[in-house]
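Form predicted on its own, single chain, as structure tokens, below.
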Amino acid sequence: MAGTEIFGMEEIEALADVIKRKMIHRYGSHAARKGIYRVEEFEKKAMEITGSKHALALTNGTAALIVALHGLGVGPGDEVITSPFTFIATVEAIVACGAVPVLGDIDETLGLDPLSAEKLITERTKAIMPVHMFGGAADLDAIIEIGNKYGIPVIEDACEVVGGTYKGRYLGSMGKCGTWSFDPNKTLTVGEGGIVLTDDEDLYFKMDCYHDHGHIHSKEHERGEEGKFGLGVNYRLNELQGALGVVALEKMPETLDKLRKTKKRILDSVKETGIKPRPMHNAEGDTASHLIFILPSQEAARSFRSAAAEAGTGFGIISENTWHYAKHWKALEEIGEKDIFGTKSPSYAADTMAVTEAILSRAVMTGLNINMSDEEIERIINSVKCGAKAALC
């Protein structure tokens, strides 16, 4: 599964444009450019979509995921609760800020379980992070209601799910404010590239001014000419990642749409074994990316794996992931138990993860690719039913 799987003329002619008309900056040279900002319509098409008041396109998913936590004033010795379920990003942006993470627990959804956030919370909380995960969304409703009553804000990680709804509404539109990735291996990508969504306009201003070295971005300046609200960092997304954006989110409900009837068709072939597919909060939100069964063991986890890949299809455990599951980065020894900006970071052994590993350790797991023939399909059905075979027999 791969963005570039829907690559065309369309992506060529819109990179092609921006070459010949040699306007590769975002900002500035508003004569020479005669109105046309690749950046801003990509921006402009994702606010349309979500219905969110402001967009700011970055250059990747991490640096979205850090300049929604510094506009949101997360720093030296601040905590922000969030999930070990998530690519390590999430973690990373929070210690990029000086801040703490905080792991809390997953739920069988495999989104971060509120009643685990909440206990969780300190007088040192400055935000709460859930991650919506291989296409499904986690406990909004009760997460953000948790954030309401503590007055904690929430930042969606919705990086993994562009595209993505809970209960009619956009996955990164519903928190105080949300990530999307757009990078080699999502289902939409520019190359590299990353979006903030948000209704508030204080903390876009503050987001836009931090990204681009403080600029106050203005057409009635010019590059240079602008003031500055204070100091930041190069985040800037180029215009050739603009106009691929803009490609890309006209192309998202027709590959979203292929992505889910293929997981429906999968799934409805294979009820009949009693597997279970992973529950979700909002199943008809589902970005499909994913196909992932919650087995009863361990034992039986391994057993379909073994069954599936025999039958012609890799199935992953995901407790074994060391790509998505905190248990397993070694990057967290260099923070953990220690005294980092005055503030003593809580343990992350692996003991400290136990819920997390029994709901892991019975998920099995294999991504869908958009485009598949139905061979493919009915291999991957087969798979299953002599992994449910193997399994629950």
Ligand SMILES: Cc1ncc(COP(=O)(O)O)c(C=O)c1O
The other form holds:
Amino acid sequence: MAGTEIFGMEEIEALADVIKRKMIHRYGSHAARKGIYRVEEFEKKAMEITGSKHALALTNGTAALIVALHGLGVGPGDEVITSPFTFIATVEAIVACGAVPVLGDIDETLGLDPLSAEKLITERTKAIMPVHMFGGAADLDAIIEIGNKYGIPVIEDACEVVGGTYKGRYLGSMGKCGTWSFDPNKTLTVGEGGIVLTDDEDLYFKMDCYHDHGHIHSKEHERGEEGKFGLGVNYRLNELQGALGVVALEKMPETLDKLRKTKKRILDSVKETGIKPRPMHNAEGDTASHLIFILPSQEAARSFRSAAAEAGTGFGIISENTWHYAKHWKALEEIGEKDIFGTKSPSYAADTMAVTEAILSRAVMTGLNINMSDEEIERIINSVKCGAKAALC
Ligand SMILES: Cc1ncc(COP(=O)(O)O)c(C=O)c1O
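Go ahead and give the structure of the form predicted together with the ligand, now that the form predicted on its own is out.
The complete assembly is shown below, putting the previous chain first.
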């Protein structure tokens, strides 16, 4: 699960090179750095992989979301529609811009249900932010169609699915913009890091300046002499992280291949039990970081969990996952109290998430490691078989 699993000599050499050259800042010192810009290489690699016209590296995925929202002009009083099944950073990024998160429902793929999103659109809606969770894509075609119908940009939160695809295209590269995360829990990590992908020149320019105190970046000028475009913040990535990012993206195909083979082997082996894997819009492009089954009832999910645990594998019921389900986030109450610029925040009470609850309370999940022995994989297969027997018979 964590990208440190694949750390080796390549990362050590990439870091040692940056340290030996004492060139840690991603910008400036053009003559001294002799044409070596690691963060820029990381961005170029992301562009080559995804086909996106622009990639901007940032300090983390949360910063990537904030910069994307800011670049699109989302601010106080605006509303952004997103999913209640995500990491809290998605919602925090919206709040950080002064806007109001509006939570739709999910469907059985565990992504934002496009119809639920459409029903929530108001004249204040400034973006729709589907989240691709645990390897699986949200219903992107339908969501982008709704965005186009109402003239609302779609920001893909693809922080969890670096390298995942949907109908042959990379997640994060299909909306107006999309974000990737390389934090320590992700399959590919640079310690902390993020990327925003976009094809939109103007949006890229705004995000690029904003993420670095408004600097208009140019190799023709030394740092500080390039001119400014407005005020900004500091979400710059440094060259150590950039160097790690280049290696991470080089290792991406082999890493995803391993995960996908492991998941396929497990799913093929448990087919005969009749257990239902999470349906996916991107079965081919699943990053395969998670193994999820949807049981017929919450009781069945509990029986599955007990039997699988007894057989050696811990599965969680996703509705109990405090990290990824808005029902558990007490801090959301603060948003309601703010009532920003006259925009009444929606209720975030648990009973507003009944549709999501009905799905997540039947969904059981375990994470997969990149490097797994035959023995470990067989233990999971056996655990799923035991769980299925207990839950479905
Ligand atoms: C769906 C989602 N969005 C955003 C983020 C934020 O990424 P980061 O931890 O790099 O800030 C995460 C990280 O876990 C995430 O899972």
